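As structure tokens, one chain now follows by itself in the form predicted on its own.
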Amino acid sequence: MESEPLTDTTGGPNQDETKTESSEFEKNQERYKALISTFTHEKGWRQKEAYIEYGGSWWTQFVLEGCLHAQEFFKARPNHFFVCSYPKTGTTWLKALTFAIVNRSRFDHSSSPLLRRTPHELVPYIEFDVSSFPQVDVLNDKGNNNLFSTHIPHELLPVSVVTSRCKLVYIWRDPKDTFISLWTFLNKARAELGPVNNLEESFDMFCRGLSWYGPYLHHVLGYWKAYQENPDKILFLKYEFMSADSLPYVKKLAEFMGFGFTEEEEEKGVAEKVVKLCSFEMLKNLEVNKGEKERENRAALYSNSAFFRKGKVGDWSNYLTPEMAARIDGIMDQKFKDTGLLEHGQ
């Protein structure tokens, strides 16, 4: 069934009034699962969970109720900086990164949110807190939290985010790791949601473009264009570039969002220290992500240390056989193809 995002965004409220909001929310809540329930259901990557098409991409029940209300009730200001990705290609890191440039004047390395709280809590997403968890204290901090976050594709991003002058990066990975990274976060579920099927059907499944948020290249594909388009509101990045180099990418970062590091701070060495404080090692070996620790302002499925697995380049080797990766490669390179993106060396 061919599906149309909400567009009607008149009489909303915006994110500050989160009583409303919350409220507005659940008042709604019937009218969106009406309308799910009309939507072409398909099985998901769990037995007790169906993936749902809206749009051209598939959701979950939950994350789509969010995108929903979010196209209809959020309202995005020229102030506001955009996290943008696909599950599992590097959105923690990135979070950490943007949370890290914005606020380097009010904290020092010491005393980062970033060393007793994980990132996620610190940008918050539009399809899942503004609608689902508005009380986040992040929420609430209107004279100081202008970052947000998405996995929604481009085309089905709230109208008020496309059309204002805010600023978006999005970040985007080599599939095959990107498969595997989403694959073994979603066995990590505390949730009884069921088992996840095995690698094979899985994978089977993500080449089709039937995942969560998927199909992956489409939504990659998507964000290019909108940069191609308007290069000067999208930064795009990609994983593998940044891991490779980090400081330079960091530096690019903090320029597009206004945040640029000074001359002075260049000779302090404020950018390395930014780049350390981000990286995959000092986060993952917080105490606040070990164990079963969880997020202080809401619940969540996954525990903090789920969003930090290895965070390698290459990984999906210890995973797919040589004809998987031939697969998923020609089906990206098929894709992409004209397109500009594999040259694109950003």
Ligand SMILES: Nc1ncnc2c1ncn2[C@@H]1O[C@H](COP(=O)(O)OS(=O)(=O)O)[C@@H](OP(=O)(O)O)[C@H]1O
Contents of the next structure:
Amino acid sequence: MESEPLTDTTGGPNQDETKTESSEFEKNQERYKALISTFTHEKGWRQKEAYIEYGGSWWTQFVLEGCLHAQEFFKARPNHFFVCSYPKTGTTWLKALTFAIVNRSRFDHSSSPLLRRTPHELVPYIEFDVSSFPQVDVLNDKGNNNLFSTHIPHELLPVSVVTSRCKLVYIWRDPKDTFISLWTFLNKARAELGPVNNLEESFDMFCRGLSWYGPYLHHVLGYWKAYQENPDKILFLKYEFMSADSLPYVKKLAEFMGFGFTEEEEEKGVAEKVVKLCSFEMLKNLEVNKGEKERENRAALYSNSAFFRKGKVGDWSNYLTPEMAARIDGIMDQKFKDTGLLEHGQ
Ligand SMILES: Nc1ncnc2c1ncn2[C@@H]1O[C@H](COP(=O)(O)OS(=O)(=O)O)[C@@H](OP(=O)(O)O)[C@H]1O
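For comparison with the form predicted on its own, produce the structure of the form predicted together with the ligand.
Full complex below, order starting with the chain above.
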């Protein structure tokens, strides 16, 4: 196992460049707001919330401001690692796994910060958690943080994430389960956001590509193409395969991150312990991930428990008709035809 320290002082966001004074931060936000007001706005999944077109994808105001901020200020370093995903495809799981993998020699399983803090606190999103940069200092209990995550489509990532030697893991999931997970999640937001469209209307919009960070299939394809061009930089995973048998994928992920399990660790079952610590059942039942508590940041519109619903493959069949399933499957087959994506990992 490589012994790169996780509190590496050369890692983490560039404090000089990223510790924006709040007035400067607010000035930037005003600049982004003015720019965003010139972009196309469409009716979103909630009456109160428009979707805004930027760079071929759909955004909500808050997240787009964060994306523009990340594009302008986030400086990736070679020792950074990024968990990339479309929302509701396995982000929380991968955040927990990457954190547990790289921190396993610092914490045993009874002292892991994952037992007290949500995976989202430990692995921040560059487009909203990191927009108030000083918060990053408190991550990992002390020191800097090298793990980040994002839902930004590949083609809109901050340039340094693509050009730096840092690595990325991307996870995707069956679009039917992704849609149901997203729709049920959005329904759990704080009441002030207003109601979400009914399932049929939201599904129709999802199929037409009109969704948060969508089109979903375009998001997947963007990372797939980047992976094909540079397989040493991106690890490509699928939720369904990981659910069926997590261990080989967790070992692969650790290896890819430069933190492969040693023979001695293999003998001691350390990889199995990481799998267990990050399992849905384990995380869902922790006090920190239960109830109505919320993360303390600008993005806290959901209780911590909203990130853990069923964690099952195929739950879509309890919500979608066979016709709806056939519609989205058909769109996926068409979009992914001849890309090799449907055969990947099988
Ligand atoms: N540890 C673990 N293992 C397996 N599955 C898990 C885990 N943690 C969360 N989940 C399930 O993942 C879905 C949430 O997706 P994300 O974590 O990508 O959501 S988010 O983008 O961070 O908002 C959501 O799926 P659904 O249950 O189908 O809604 C979560 O329940």
